[in-house]
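Single chain ahead, by itself, as structure tokens, in the form predicted alone.
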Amino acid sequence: MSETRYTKDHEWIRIEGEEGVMGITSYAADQLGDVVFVELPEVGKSFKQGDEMAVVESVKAASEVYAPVSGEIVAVNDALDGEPGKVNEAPDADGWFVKIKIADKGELEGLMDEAAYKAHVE
């Protein structure tokens, strides 16, 4: 079974074995408004937890997206190049950003579960 964790900056990561699929939360997508462009990192690039790893541009603003955990990018959602609106339509499904090979699973302990995240945004 996969587990999803959340950052205070509104990123989510769904743990799938040694990898995590990540994106921004529906709360973040709602706050941004219509997403018009997503800049994703290259496969093979490594990040430390908290590093800026992507940029989302909407009709309202541009916003940085931070790595929820340290690791190496193993896949990116190329569909967002042509259809950035997927981030608004299904931020926790088709609107995912990257898959990351998790370097330190201990970092997940510092992230929020769904209940804590819901309390965080209320």
Contents of the next structure:
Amino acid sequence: MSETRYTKDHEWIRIEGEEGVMGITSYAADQLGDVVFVELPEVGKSFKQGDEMAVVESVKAASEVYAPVSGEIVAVNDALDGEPGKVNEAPDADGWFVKIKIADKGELEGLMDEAAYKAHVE
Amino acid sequence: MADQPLHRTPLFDLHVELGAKMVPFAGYEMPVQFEGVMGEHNHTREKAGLFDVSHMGQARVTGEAGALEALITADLSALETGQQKYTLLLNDEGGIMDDLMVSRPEEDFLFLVVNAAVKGQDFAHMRDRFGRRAELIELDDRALLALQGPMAKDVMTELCPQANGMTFMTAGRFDMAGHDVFISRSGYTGEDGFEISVSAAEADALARKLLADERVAPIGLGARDSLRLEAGLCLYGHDMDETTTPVEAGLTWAVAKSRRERADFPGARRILKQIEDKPEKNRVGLALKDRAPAREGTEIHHEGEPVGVVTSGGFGPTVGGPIAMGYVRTDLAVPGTSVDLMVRGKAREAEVVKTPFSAHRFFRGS
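Same protein, different state: after the form predicted alone, show the form predicted together with the partner chain.
Time for the whole complex; same chain goes first.
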């Protein structure tokens, strides 16, 4: 069973054992509009929870994406390079950003579950 | 400034009804997008887009045209009834206070359209310098709609067929579906199109008539910006301001030849010298090699040295990639020159290119 957690800045992280796959929520993708470029970190780079980790560019503006938990990047979604529109089409599936090796699972406790996130964006 | 309540245009209720996302812009609550910037941009390039530009300043000037001419770069004695010119309001040093449209829709007055953010200071400056020679009446009881795109003329065929007899940069007074309007054949998208000045009281009704045509969609400020950027058109306060001259901004063409010969516009000595000797910096178009957009404020480097700054930048939906405009050292303002745009500390390669990025499709006559 995988579990998904959400940040107040509209990132999601799906926990898969010691790792987490993360992206931005469909709410965030809708707010941004048409995504035209995603700047992803390099594999091997480490971030602290809340660090600026990636940048999403829409036609309108650039927006920062923050690390939902501390950890090391173990994979990035290279497909976004050619098809940034995947972030709009399937933000919680093909539009994923990076896979992180979670440093401290305790940090997940501070994130929202789906019901709490739903309430947050309403 | 921040505490002042925002103004609303006569189309505010219509925007909200159409589901617009409203944002503050130049003191007004304006629609930044309806369905989405990319779709609205493409709709305007393919069909016809309707823009609310009622936040812009409209004014009527009567009296001696020379009083206005002394402040701008156009030759108003050559502006015949029915003609329109793009011109620049200059300070005494030749810095650009605003860019504006001046037309003579009817014989006895001049009609001005200026930028929203500076309309108060523009009109105050004009009144101050006019003295008793001319009178400026601000038309704040009028809305301004822009209908832009290759199908704009077909929409006009239904609502105001006489307007299709106009060519690019002409203006006149028309009866449009029962409304008394001033129309010019111009715009800010690079497409053929019209700008329609209508009384505030009738603006909503006229906009609804335009939107009833299935070829017409409402377009927000987001797409207005990407359209004008692709068309290589300057945005005041970004691509030029009082610290730039017409020569630096690549707008020497807007300084009428007769005015150059007479050397009688503000800052003429400095500007004529710049035309002769070339200025230190020039506005250029920039095409990025990869996909990362470079926004306003991005530093431009050449061989590791800072040589300028991006003043407008984003993604061009029609171009299909990131584009920008900015100022670089004049020796580098040559198409084909390779520069680096420092996006978030990373050098992104770009090439100096001619503008427009997307070819203009103005109607200059058949």
